[in-house]
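A lone chain, given as structure tokens: the form predicted on its own.
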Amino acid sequence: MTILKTNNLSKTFGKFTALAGVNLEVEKGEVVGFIGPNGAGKSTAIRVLLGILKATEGDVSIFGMDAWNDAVEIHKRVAYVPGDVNLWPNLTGGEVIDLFVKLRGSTNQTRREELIKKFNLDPTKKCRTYSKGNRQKVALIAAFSSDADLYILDEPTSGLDPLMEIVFQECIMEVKSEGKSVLLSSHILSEVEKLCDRVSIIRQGKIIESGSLNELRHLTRTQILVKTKQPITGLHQLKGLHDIEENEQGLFFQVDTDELDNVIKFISPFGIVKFESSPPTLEELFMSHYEGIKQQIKEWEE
């Protein structure tokens, strides 16, 4: 069941195009990572999803309703956490959490108390005294205390220490297990890799790749460490091999995924003693796109 869907979403500001034909989907019970560099269009897209900005072109549907025309109804079932939370300075953290939770019609005090303890927040302090990390905690506790069906999170762990990031990740897995959906925009690629079922990469207002991590692994190379009984000869002549290095641990190299089978067949006769392969990380996938951009720019300049 599709919870969120954009179809050819575009947004312009005068002559500037912030989003150009963005297609994005989030299914029920799915965590989707939405990644890209600063200025790529992530926050603009999220503001359109929330009904804060009106799309210039295209359709935006959440729970089968129009994101702009039905924003009030949609917000009853959506929890949103921005990357830089601003709170009422004279209210306490606990009062702000209660306000947000009541706005969604939720009254789960047990869940509220459990999250306050998990995130190690003092809810009696005025919001003006909170650090950035504590303001994020208030927003996250309010979001996860609510009975939402869709969580839209835009750099939600900004300002949190590593221990609190682990708590956040636990909360994501809990809501996922309950069949809730999450759209997670994050610069912490290891976090996205750990939590997300699928990833959409946005660049210059366009989705350039979308799919599961396994589907996206074709975009880069696999790291190989191999040690053999006899020295390997002729390896440099094989197709798809890169960055070959040798040290006391063995022979290191990268191989294009579609050439992996041929490489293994070639080295087997030398007597494999040790063989380790590491699939590409999300960070490597992400950076491979931007290496491509750098190369294009270089070619243009030349």
Second form
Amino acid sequence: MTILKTNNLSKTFGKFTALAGVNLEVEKGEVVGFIGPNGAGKSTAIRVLLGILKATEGDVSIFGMDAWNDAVEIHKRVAYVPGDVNLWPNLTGGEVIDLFVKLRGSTNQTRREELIKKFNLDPTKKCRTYSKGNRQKVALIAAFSSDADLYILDEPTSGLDPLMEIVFQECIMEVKSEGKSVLLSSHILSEVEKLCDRVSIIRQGKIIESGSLNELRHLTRTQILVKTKQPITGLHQLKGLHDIEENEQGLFFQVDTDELDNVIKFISPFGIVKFESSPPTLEELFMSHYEGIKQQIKEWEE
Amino acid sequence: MTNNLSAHTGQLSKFILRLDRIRILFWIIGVSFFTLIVPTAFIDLYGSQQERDVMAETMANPAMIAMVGPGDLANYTVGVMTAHQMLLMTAAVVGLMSILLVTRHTRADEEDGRIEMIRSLPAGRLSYLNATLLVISGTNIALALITGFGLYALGIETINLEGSLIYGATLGGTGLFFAGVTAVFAQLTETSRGTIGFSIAFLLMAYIVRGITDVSNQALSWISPLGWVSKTEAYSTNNWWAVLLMVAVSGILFILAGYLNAIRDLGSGFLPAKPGNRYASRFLQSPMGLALRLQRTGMIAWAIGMFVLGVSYGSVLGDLESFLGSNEMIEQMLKPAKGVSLTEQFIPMLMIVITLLATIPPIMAINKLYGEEKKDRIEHILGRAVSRTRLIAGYLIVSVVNAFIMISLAAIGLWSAGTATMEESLGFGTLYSGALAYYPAMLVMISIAVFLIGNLPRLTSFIWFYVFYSFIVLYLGGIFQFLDWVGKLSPFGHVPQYPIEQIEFLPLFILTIIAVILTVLGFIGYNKRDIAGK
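Show the form predicted in complex with its partner chain, please, the one above being the form predicted on its own.
Okay, now the whole complex, with that chain kicking things off.
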């Protein structure tokens, strides 16, 4: 069952195009990673999903309703954590949590206390005294102590320490196991890799890649470390080899996944002593998409 | 050991002076300017001793004494008049200056972690505090000398050198005293808001205590530091002992602040920050409750202010006839009409000032909605099950009720003090309905703000120009002799000037309709537009 679906979603501010035909989909019980560099349009897209910004073109449906017209009805079942959590300096964290939960409708008091303990937050302090991470905790506690069906989280862990990140990941796992859906925008790729079933990569207002992590890995390279009895010669003539480097441990290089077979056939006659391969990380996936940007910058400079 | 406490104090003083030079300059120029312009104006307004004696008579009632303190009314020269009417208020402003400047470099710098950086350098434990106090002392001394010699330089006969110097020294001494008070509170509280809050509360308490004792028993006024200000009796007996007392107590406060600073940990205070609420009250759990809660303190302050404004205008109503008769400028503004007393004529003018001031807090209340949007906090609300209509309606209700409370409090204050001082008391109904006649015009101003927030959010602050325009054309219109239509461009220009004119309901009805239409358009716009982020 599709929980969230955008169809050719576009948003312009004056002449500036922030989103150019974004198609995004979240199924029930699925955690979808939404990644991209700063200014790519992640937050704009999320704000359109929430009906805070009005789409210039295209439509957004959540729970089968329209994100703009039925915002209030939709929000009863949505929990949202913004990227920059700005709170009221003269309210305490506890007051803000209660306010947020109440504005959604349902209250789950035991869950609230449990999360405050888990996230190690002092709810009696004024928000003015909170660090960025603590403000984020306030928003996360408010989000997870409400019984939502869809969680929209915009870089929710950028201020949390590693311990709190683990608590956050547990929260995600928990809601996922309850069959709820999550849209997680993030920069922390290891987190996305750990949590997400599918990933959508956005760049300059367009979704440039979308799919499960397995599907996306086909587009990428495998990292190889190999040591042979005789030195390998003629490696440079092969197709699909990148970043060749040699040191006392052996020879490092990256192979395009569809060239893997040829390369291994080529090196095995040299007598393999050591062979290690590692699957591409999301990091590399991400980087390979942004090499485009680097190239562009180079072109501009020239 | 001394080095441990005071190393690099001089260098840090220069540093603080460098940071605050513009700020300090503005304060000194501002305070000196107002100090010097007033006696000059008094010479123009009250040229003869006879006119000044009339003024002295209007000052001889408890309400005025409570406000500006006692003065040498039997010998009301321009000098005495300036000291009597201006010195206390100016001293309070100088006190405020010291509070703000000292807080900036004590608790505020500490709270933001800047003092930690300074302390990690080879600077003494007390160096930063002492440097701050050194700079503020210098500022106050400069202020004392500039105002003192400046007043003397005006060359007004009764403004002699000793009186002028004591006038300046009183300002500087009060500044020093409140610098000391703030420095001590900066050690006691844990936040800069706490420091400013306690210090200003202390200033207000000193003012109120002095007001009460000045009326009941003037010897008791020695217990209030602001009481010392009147006790210096500039241009009359020139009592230097009161100035010395200020300086001596300031010195003790400086030492106390230093001692407290030396024995405490960085970042801590002696008054523990009390934990806030663990849970939100039932009241807070709606968009309107939040809007109210966020503005609570400001609204209470405005409400008290409006009441005090009403009371202070009311307290002069009794002496108005004699006072107005002697003042040509006001006579020109009022354009005397037959069949109404001067006091009654004066009331609509008071009403204009009161209602325009009372329009400020409700506009602030509605504009808060856009302020929240710019601070990225509206998305928390709209991201939950709250419709835009419910959100803006919450702010609108707060604003509309606020307007009603503000105008009512001012009218009640005006009536109660007016009745107490006038021989022939005003009917409460007359005054209150005269004030409420302005309510529809206030609603129009609020509705314009709603319209702007809904449709042209970037122009939200335009409403302030309109308020200012209304003030200029309606309050000063009499002097400048504007044409009628200039005043009619403001909604306040359509309000019947009760009690001179009869209350007509048609213009009030039309104003209300305009307010409703603009509000509806504002709501429609707000439901259609993007909510801006940063």
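Keep in mind it's a predicted model, so treat the numbers as computed, not measured. Residue numbers count along the first chain shown, from 1. We call the rigid core the largest set of C-alpha positions that still match within 1.5 Å between the two forms.
With the core held fixed, Q249 shows a CA shift of 2 Å or greater between the two forms. Put the two forms on the same core and the Cα of I52 is off by less than 2 Å between the two forms.
Comparing the forms between the two forms, the C-alpha position of F266 differs by 2 angstroms or more, with the core used for superposition. The rigid core superposition between the two forms gives a CA shift for L238 of 4.7 Å.
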